[in-house]
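Consider the single chain below, provided in C-alpha cells and representing the form predicted on its own.
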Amino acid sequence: MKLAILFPTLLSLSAAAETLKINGSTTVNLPVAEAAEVLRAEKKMDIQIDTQGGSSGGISMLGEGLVQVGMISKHVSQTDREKFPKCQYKEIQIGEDAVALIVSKDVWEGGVKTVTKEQVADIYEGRIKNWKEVGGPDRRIVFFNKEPGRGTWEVFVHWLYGDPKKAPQVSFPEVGGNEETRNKVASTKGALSQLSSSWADGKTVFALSLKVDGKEIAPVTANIASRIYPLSRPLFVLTNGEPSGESKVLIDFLLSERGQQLVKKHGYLPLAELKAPETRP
C-alpha cells in the first residue's frame, strides 16, 4: 500500500522538475556556474550550463528556444534581434568587466607595458609585425585573435573600428574561451591577445595599459568602475522577456548580496561599485 502511494508521488515530482538550460560567455559563466552550484544544493534545482559559442552562442540558442538563459559579455545587436524576431531579448546586468590586451612574459619584461589605439590597429592589420617597433624586444608578434562573435572580440573591434562590421578580415590563429586564450599566450613567446581583464594574472600573462590622450590607463578596478578604461563592458544574463520560474530564481540570486559577492569573487565589479550601472530593455 505504501509503495502504491509513493510511486505516483515520485512520478509527479519528476514531472514537476524542469531543467534550467544556460549557455554563453565563458566570462559570465564563472559566477553563474557557482550560483548554480548553490541553487542545486539549496533548492534542488536541475541546471545545465554550457559555453559553446560564447556570447553569440548564448544569443542564438536563446533565440532558437534551446536554452532559457543566455550569458553575454556584449549587448544584443539589432542584427541579432532581427534574426530572432520572436525572441524578446531582455538584458539583465550582473556586473562589469573589461577587455585587456595581454602579452606573454617575455614581451612584458622586454619593456612593452603600454600601447596606443593606433599601434593596436597597425598590429591587427599587419603593418606592425615586430615588438621592437613599439619599444619591445626584437621578436615577431604572435597575435591570437578571439573568435569573431565572442563578446571579447566584439568589444575589441568596436573600440578599434566603431562597428564590428567594419573590422577587416585577418588571418591570425583563433582562440575561444578565456582559459584557452591565457594558456596560448602564456606558452608562446611574443604573444598578444584579447582577454577578460580578470584572467590576466600578472604572472604568466600581463595586461597592457592603453595610452589615451597622453595618459596611460590600465584595466584596474577604479578605471573599470568609472568607465575611464575604454574597453570596459557590462556582463549580462539574457532571457526571453521578463524572467520567470527557474530563470527568475537564478537571476534573483545573482542580483542578491550573495550573488554579487560571487561576481566580485571572480574578479568582476558588482553593480554596487559601478558609478552608473547599464540598463537596457
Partner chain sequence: MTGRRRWSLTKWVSGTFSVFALLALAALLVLFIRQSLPVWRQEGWGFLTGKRWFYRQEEFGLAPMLHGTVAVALVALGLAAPLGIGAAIFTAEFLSTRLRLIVKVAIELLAGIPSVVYGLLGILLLRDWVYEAMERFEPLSGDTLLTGGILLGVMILPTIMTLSDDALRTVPASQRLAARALGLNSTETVLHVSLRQALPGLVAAILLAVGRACGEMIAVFLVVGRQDNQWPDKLFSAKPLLEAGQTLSTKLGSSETNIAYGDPLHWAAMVALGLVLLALVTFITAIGVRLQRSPHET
The other form holds:
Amino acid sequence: MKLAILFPTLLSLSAAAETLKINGSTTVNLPVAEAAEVLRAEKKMDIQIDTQGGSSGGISMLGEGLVQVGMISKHVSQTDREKFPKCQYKEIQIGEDAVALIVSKDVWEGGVKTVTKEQVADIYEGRIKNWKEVGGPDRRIVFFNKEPGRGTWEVFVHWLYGDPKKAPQVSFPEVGGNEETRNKVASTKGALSQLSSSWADGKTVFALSLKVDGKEIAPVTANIASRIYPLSRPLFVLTNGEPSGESKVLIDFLLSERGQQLVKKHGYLPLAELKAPETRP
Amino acid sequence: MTGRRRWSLTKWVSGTFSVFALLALAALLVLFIRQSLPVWRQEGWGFLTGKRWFYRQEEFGLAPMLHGTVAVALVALGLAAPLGIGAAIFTAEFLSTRLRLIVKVAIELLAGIPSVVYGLLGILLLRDWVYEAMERFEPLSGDTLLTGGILLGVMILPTIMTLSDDALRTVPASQRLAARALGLNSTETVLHVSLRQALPGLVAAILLAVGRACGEMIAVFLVVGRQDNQWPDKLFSAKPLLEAGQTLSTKLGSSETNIAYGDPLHWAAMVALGLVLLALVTFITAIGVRLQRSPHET
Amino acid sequence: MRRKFIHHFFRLATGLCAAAACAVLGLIVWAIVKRGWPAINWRFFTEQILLVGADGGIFYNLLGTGILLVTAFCVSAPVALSLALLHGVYLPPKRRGTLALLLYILNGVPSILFGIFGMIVFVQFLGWGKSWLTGGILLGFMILPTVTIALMERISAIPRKFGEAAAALGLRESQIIRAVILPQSVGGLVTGSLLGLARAAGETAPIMFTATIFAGATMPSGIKESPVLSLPYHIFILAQDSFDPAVGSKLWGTALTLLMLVFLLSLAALPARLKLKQPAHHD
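Given the form predicted on its own, state the structure of the form predicted together with its partner chain.
First the chain shown before, then all remaining chains and molecules of the complex.
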C-alpha cells in the first residue's frame, strides 16, 4: 500500500511545523479568526481554528492538550477545572459582550420591549406560554434554547439560577450557531432566544431590555461597558498556564490596538471602553 | 476457476486485507457494545422505553427519539414511495430505452446531492415554506418533524426511483410479451404482470431507502428543531408532526457528543444510541437486501 | 372503452409522477445554481478563506476534500480488490452470499456512526487529534461496499473461457488472477471508486468530529495533529454561523462547487457503467 511508504516521511515532517491550534466559541471566533488571518499573512504563522462544541469544546480540548488556545464566552467553571485537574486554565479577556434576549418582529412591534428576570424564568420553566401574559400580542411563545455547551446558554442560566447545574429540566427546540439562532427567530412568529447582543441587528431580530429594580436596561454599549446590563459577559481566550511562544504572539496581537479594532468591528466592546471591573462571586 | 489451489502471495495478501476489513467491521460492533455497557447496566431495557432524556440528571431514555426517527422516516416514505414508484413505472414501462436511460442517469446524479446541501436548502427555504403552508394548524415554528420528513422524502426519492426501475426491468421481457399476446394492453401488463413480479424488488427499494432515511443526520439536523423529550400524548396521531422533535441520528450529531466525551455514563448513553440506530438500520437493510436478491422465487 | 380510459389515466398518472420527481430535483439544482453562480470565479478557487468566510475563496477546502478523497481511494482500493477476489475466486459459492450481505449491511451503516467509531478508535485509543488520515480511512470504509460490489460484478462478468484458457495453458491460480482477472477488473475498480467518492465527497458526519476544522489548515504536514479544511464542513459551519451577509453568497458558491464535484465524479463513472450494463441484459 502506498500509505506505508508515505508514513515515515510525513511523520518526520510533522516535528518541524509549529502549528498554533485554537478551538471554541463561535462568538469569540469572529475576531480571533480575523486576527489569525492577519498573523498568517504578516508573520507567516501557522494557525488552525475550529469551533467544535462551542465554549465547552474549547475548554475540554485545551484540557486534553489538543489545542493551545481556547476561545470562551463564559467563565471556566469549577466543574471544568475538576474535570481537567492537570490544566492550569488562564483566562485572558479580549473584549466584552452581552447575551441579549432577542424576539421576532411581531413580538417587538406587539409591544414587548422589556421583561423582568422573573418573567424570563417563568417562560423558561413553562409557566408563561403566551406573549399576552407579558404585555404582548396573543401569541404562543416559541422559545429556541441554545444547545448545551454553548457559552451563551451558560451565561443565561447562570444569571437565572446562579449555576447551570441548578437549572431546571426543560426541553425546547435547540439552536446551535449564532446565525442559526438569528435566522430561526427572525422567521418565526412569537419567537424568543438567547443571542450575543452584537448579532441583534434591530431589523430582523430585536433585543429586549431587562427590568432591574424598576429600571429598564437595554443591552447597549453604555450599559454593557458599565456592566449595568446583568447579562454582560467577558470574552476570553484561554491558555494552559501563562501564554508563551505562538500563543503569546496571538494574544499580544488581540490586545494590541489593531486586535482591539477587530473586536470592535464584530460588534463587541473593546477593553478600553469597559468602565467597571467585573463583579463576580 | 480451475487453477491449482495452493497458498500464493496473491491469496495471502488478499486474505490479509479481507480479514482486516472484517475485523474492522467486527471491531465497530464490539466497541459500540462494550462502550455502551454502563448505560445498559444503569437503565436496562428502560433505555429503550424511557421517555425522559436529561443528561445532567443522568436520565437516559430514548423512546421520544425512536418516535422521531420513525415519524420522520414515515413522512419521507409517504411522499417518496408513491411518487418514486409511479415515476419508475413510467420510465421502466412506457419510455423508450434511450429516454429511459437519460432520465435514469439524471436521477442517479441527483441521488448524489450531498446531504449538507439539502440541509442548506432546508434551513433557508423549506422551513419557511412549511411554516407558511401549515399556518392554519398553528405550528410553533418551521422546525418540525414534518419539515425533516419532507426534506428526507426528497432526498430518498432518487434512490426509490432508480431501485424500483431496476426491479421492474428485471421482470423478463418474455413475460410481458406473453401478457400482450393474451390481449392485455400495456397498463394491464404492468398491473397484472410486472408489478406482481417485481413486488419484492419494490419493497426492497423502499426498505433500502428507509434504512438510508433513518441514518441521515446533517440535513434533518438543521430543520427538525432538535427538541428532546417529545413523546406524543397520542401515539398514532399526526399532530406531533407539526412539532419540533429529535431523531436518533440528530442527537448523535449534536453538541452532546462533544460534551459526553470523557464522562463514562453519558458517553455510554450516546454510544448506545448509536448501537440502537445501527441495529435498526441493519435490520431494515438486511430484509431489503434479502428481498432484492430473490425477485423471482415467489 | 373503460380499459382504454384506465390505460390512458394510468399512463398519465405515472407520467406525472415522473415529471414531478424530475421537476422537484431540477428545482433543487436550479435553486443552488442560481444562488451559487455569482460567487464563482477564478479567485474563488485559488484563494483562501478571508474575513471569516465573507471574502476570498475555498482553495484549501477543495484541497482538503481532495486529500480526503485520495486517501479514501488508497484505503478502499486494496481492501475492495481483496474482498472481490475472495468473493469471486477463493470463497466457496455458499459463503459468497454471506459476504455480499455483509457488504450491503456495511453500505447501510449511517455515516454518523463512522464518525463516532473514528472518535473511539483514533481519538480515544490512539490519542490523535483531528487528522486527514482518520477522515480518509473512515471515508474509505464508507465507500468500501460500493467499490467492492462494482468489482464483484465486473469479475463475475469475465467470460469463463478466459479463465479456462489460462488454466489450460497451465497457469496457476495466482497467475490467472494476475494475468486475467486483475486487468479485466480495472474498469470495475475505477467505476466503483468514482461512485463511492462521489458519495464520500459530500459527507460531513464522519469527518466533522475526526478530520476537518473551520479555518487555517493548509497542506497537512504530519498525521496525528494535521486536520484539513473541507467543502461540506465549511457549508455546515457557515449555515449555522455566518455573521456577514457577504458570507451567504460564498456559502452558496461552496454548495455549488461541491455539487459540481459530485456530479463530475458520477458522470466520469457513467461510460463504464453503461458498458457494464449491456452484457447483463443478455442473460
